[in-house]
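In structure tokens, one chain follows: the form predicted alone.
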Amino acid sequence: MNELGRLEDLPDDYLAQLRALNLVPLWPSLRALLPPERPRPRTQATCWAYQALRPLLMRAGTLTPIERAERRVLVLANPGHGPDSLQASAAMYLGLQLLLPGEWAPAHRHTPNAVRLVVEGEGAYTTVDGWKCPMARGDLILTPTGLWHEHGHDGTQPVVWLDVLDLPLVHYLETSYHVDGPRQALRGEAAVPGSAGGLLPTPMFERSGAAYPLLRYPWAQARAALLALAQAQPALEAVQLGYVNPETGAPAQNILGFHALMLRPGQTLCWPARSPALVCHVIEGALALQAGEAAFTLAEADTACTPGYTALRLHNPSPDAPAFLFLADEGPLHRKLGLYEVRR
């Protein structure tokens, strides 16, 4: 293929016509923009120790009053997109929250949707549209865009949640903002997953007419179904659950996936390249993780971020305990798209 031209190839003053009026040769660009046989993601491969990170949290919370931050968050920015790009890939924000006993985090609602997966700690709850969730490790809870959400704490000791957000797409289509609103009157406690795993509602079943009719998944029964899905089907070789809206069987939310994975003692996984970027949380156990050339270990309330179009290699070092994982990807966004890819 012929060499393209280059930008500096053009003379001064044919460039500053162009520029006079709004105008950019696409030629000295387009292979940045359309690279040959696959993209070249920013994202680079990243991981965060909670052990190296937790003091830094804790120490904010000495620091910086609830009063005077809001929402208290130390952001986990993926170095391929900058030291202050505010995102760990193209489409995902990870954030390390802390609240402490007594505090109050006001109410408010925006365009992106989160997530909180909690790492440490009992005793906080997130009010979702009224709906209390009482928070406790490992649990899942949803603030989709456009709901009124809050977080508290009557407990004893400080409690620490991972947010998951759409946050650098909805800002990229210019879309980003928040509305702040008074406290929220309580409409009872969120509802639960039920026991009949594997099983949705029939036609006939009259559905809530809610977008997001489930706001809290916990662990316990997460944690549960992963074991026994492992035990009825000893041969399967991923044991891995997806966070859907138990109404309907889609993803939970509209653009980014949420997964639980178990992998047995010793276990290895390993998975082809795809297209989405991927985000990893130890909730239980440890992991050995290797993306392309990257490679790490991975503690009890470690995260990870791989980017797309990276075979992967999981493994649980333990001879004897599973381990079990949070998974984040930006999958229903690909879909969504036609752009979900899986190269083998």
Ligand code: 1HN
Second form
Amino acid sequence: MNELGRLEDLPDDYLAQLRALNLVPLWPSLRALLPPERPRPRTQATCWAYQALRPLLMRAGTLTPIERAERRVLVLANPGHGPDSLQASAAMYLGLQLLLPGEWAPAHRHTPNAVRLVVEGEGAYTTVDGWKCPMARGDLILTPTGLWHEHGHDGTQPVVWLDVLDLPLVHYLETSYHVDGPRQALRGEAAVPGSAGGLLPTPMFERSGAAYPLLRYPWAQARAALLALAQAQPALEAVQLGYVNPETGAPAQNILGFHALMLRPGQTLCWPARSPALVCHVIEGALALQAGEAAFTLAEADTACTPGYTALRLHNPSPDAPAFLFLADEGPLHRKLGLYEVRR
Ligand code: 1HN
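Now show the form predicted in complex with the named molecule, given that the preceding structure was the form predicted alone.
Let us now look at the entire complex, which starts with that chain.
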């Protein structure tokens, strides 16, 4: 491969004339834009230990009242992207949000898609598009693009959840904005999937046609489904379920993908390098995670992010208990763009 000319090789007066006309030579940047053989992700394999950050999140609860925060969140910022970009990966934003008893986070809607994965506490709820979604540990609640959402808390203990948004992508596209609104009129409690053994709830005469017919995926159902799948298929390697739109079978949201994974006691999964970055959050149990050269041990409620194009090893160190993980990735986006790749 040819060594390409550098910017420093060009005379100052030439560079000044280019700059004055808003022109830039390509060749000094070409190799960085198109590195040989594989991308060079800025995203670094990073792990956030819940027990280390929890006191800081609780302290935010005393330092900043909800009225001064709107959303009281500590962002999990990937060091490869720097602290100011608020990015976990190229397309994923992660934050841990705290809502205290009696607090209310007012209604708004915005272009980025969000999901909440409940980490701790009970008694809080999110109202999405008028549907009340109670929050219990491990539940996944969607707040897709454009839908009104607000959070309330009728319980007695702090509630914490993990927010996953496609904000970095939507911001990069210069399409990110929000609209504030009044408290939503309640339409009722959000439907639960009620799916079992190949049976799905069918609308009485036709599909609702709603872009997001299901907003809340209770953990109790996902956990039971994983255990049933593991038992029914002892030879199945990855005991994994995808969060999908039950009317279409497509991923639950358009840009990011969400999965629940069970690792059997002592199980190790070796995954080839794939193009999307991945977020792993431990709902129950523990995870020894290796991503390229990086290695972490995650305890319950810990969260890690791994770059794309990186082979992964996921190991459940417990000899007798399964591990349950929540996974988020950029798979739907890569597939839609024709960029999805697996390197075997
Ligand atoms: C947002 O609207 C929420 O509604 C949480 O709870 C985190 C991060 C960036 C932009 C909007 C929420 C967010 C957010």
